[in-house]
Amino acid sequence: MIQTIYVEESVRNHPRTREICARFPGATQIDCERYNSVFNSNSQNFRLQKQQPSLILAHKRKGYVLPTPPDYGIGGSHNYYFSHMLNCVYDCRYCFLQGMYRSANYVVFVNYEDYFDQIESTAKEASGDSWFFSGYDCDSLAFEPVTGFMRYALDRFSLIPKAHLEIRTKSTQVRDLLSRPPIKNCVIAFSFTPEKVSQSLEHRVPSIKKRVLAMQKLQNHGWKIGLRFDPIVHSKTLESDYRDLFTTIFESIDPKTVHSASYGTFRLPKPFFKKMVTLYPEEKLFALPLTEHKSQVSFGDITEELCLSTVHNLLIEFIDERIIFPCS
């Protein structure tokens, strides 16, 4: 539950500002000028903060759309990410958000109209079909009963037939998506890593068995389906956890008419991680074999090889080679 509501003040009087703070009546609201000066403010406690976050009513004033790194896709030529929320309401032990921000504390832009004008010129001025990522700085749809915005994304989306969006989650937040006809140009996307390691590593996130059931739902009411395995996580046990995992869910959904597939292995920008230790030090994650290369720490080339060709070679029992992408 939210208890205080940080507003900025140029969106004071906007109607989401309004129509979100009505659905926190008991929560303090204090105003501020600019929502960085209380998300950034030095002397903040990311661990502490995560137990009890406040929200904060912001306005977006430039970088709506941004290019995604070259490994960041699945197969589209022209790849663009955004993010309309700031922070996750899952606490997952893995998540770069620890290492890049000061503040946990949810932001959410309440210009959604910005986003979409930008969206649009973007794809018009492409050559081709483009991709748009939701679920970068946040998940996409965890947060939605709050503020909507998928809502909206789908009804901007449906008139743009050649941009395509990815809402990529872990959430089961889908009534709204069931309660919709399916738009041709939209993956749901759902995360996944297998049972122990999201048992010890993802906390407050749906279960593995909650999710299957909510992918098939989607699946069957005509929405497009995708599956995330990132970040794979090394283990003794990696090739049975990751069979019992896609047994799991191929047993559930049907294969055959899955989008894509797309995987990575466990990799942090080396200031992130150094953070998230500082932040975490029991944390049995950071313990494991890890090294340094090119200012990012991972598990080290053999290791990486061995993640990606075994949860590869795997997949392809289940689904066509042609829908998987990894993410190097």
Contents of the next structure:
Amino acid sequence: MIQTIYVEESVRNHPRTREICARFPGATQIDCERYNSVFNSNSQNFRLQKQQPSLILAHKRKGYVLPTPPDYGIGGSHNYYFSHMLNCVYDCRYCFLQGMYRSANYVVFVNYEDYFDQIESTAKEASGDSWFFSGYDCDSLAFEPVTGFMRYALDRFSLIPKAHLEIRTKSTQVRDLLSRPPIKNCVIAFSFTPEKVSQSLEHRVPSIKKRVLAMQKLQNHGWKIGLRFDPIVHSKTLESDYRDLFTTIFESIDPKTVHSASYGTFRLPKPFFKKMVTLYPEEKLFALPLTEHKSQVSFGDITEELCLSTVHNLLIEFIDERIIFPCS
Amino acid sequence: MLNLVVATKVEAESLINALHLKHASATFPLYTKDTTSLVITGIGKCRAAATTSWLAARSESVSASTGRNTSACWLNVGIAGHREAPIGSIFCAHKIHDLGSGKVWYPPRISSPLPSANLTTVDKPLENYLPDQLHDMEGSGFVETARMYSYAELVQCIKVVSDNTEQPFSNIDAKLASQLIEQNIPFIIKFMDHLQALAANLNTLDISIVSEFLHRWKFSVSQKVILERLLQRYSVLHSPMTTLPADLHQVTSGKEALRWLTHSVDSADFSL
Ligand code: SF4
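Starting from the form predicted on its own above, please write out the structure of the form predicted in complex with its partner chain.
Up next: the whole complex, starting with the chain shown before.
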């Protein structure tokens, strides 16, 4: 439950600010001139804030849509991402957000219209179809009951068939999606790690069973479903862990209508990793013998190769190889 | 570790009594017991800043990797004016504005039942209260300085309302100031407990064996950082090192000790 809401002066009277604040009648509201004076201030501790994150409502001023890093995508040639929200209600220990941001508070930019104006113009300018990835700096659906962002996004995307939307999530907040007809240019992509990894690293995330059930409902309703296996965290039982996971998923999901699957190994930029170690020195994942290469921390080439080939070989037992995309 | 920063002796008295603190230094009036310290700063933000710095410098256990005494809690307690709030009401500050410099700080909210309010730090008492604000003379100096030594979440200000438009500043005397803090002691202590419980999240690994290493061998500053991390990893992957393993008794340099530790953690089991 949100107990404190910081409100940027520029959005104090925005209708969405009023709507969101009304959802938390008991919360203390604090005015701030610019959101970054709260969010980026020095000497904050992400771990301590994660105990009771506050909400910051702000106005995004530029950079609504940005190109994804190369090799990020599911087959499209024009790939972009956008973040209406910074930070996540879940607490995955491998999540790069802990290393990237000083604050664990949730920032929601309430000027949704500006995002979609830029998405529309970006899609129009592109020679072919474009992909827009949501859920880069947050989970796309976990905070949906508060923000209503995806509801708005789907209304807008339904008018831009050249633009494809990926909603990436570990959430089971799918009620809204089930209450509307699916749109062709949207994929709801669910992220998974095997049970053991999920239990030890994905804190506050709905169980695999619940996520599979949500996915099944969406698939039955006609939504395109994506599967994301990123990060792969090495373990001695990697193969059997992923076999169990895939079996659980494909017992409930029709593999023939899966839109896409992608996978990638655990890796982090070195400065993020360093900060995460300071926050959680007792985390076993960070204590494992990881290697540094080209300012990235990972399990190292040999182990990565083993992880990638294991997951790939298992996946092709279930789905068509043409819809599988490795991410680096 | 809990550091209390209070402007005057009269505001500090009931805290000193409630926490059974004993006089410990004459440089600045300092009162301590175990890991709790209370320092009296004198009035004004410059004094608050200087005394906070002095108290931080006395604290010994600074981590080599973070440069901070990462779990130290800092709490400024005192009286403040407020245009509307009743005398004796207590708040923690959620926004601190230094009227002189225009600087603003937002102490991160911690889970506590205390109500919160804006706090404006002024250089001299204002004749007219600003609306919806606490007014004090130390908060900004304290928060700006204490944040250099600890995490923002662990640096907080608690204020008890001593004057308002109906009972102005000129009515405050030593007795009233002391009484106002005293009647709020249970809330203040509860807040301290919350703060210390929060800080306890940071003390998750015991690597006190590090002092044994530093005593036996020489380490450069950067080697100390590496040593701390290796001991943390050792503790996670094996079990906390409480005594030096026999193998290390033969080792003759810090470099060799680091090599031994590195081998020990890198050859550990490769799974979660
Ligand atoms: S769900 Fe995604 S964004 Fe949220 S904490 Fe986990 S990895 Fe990070």
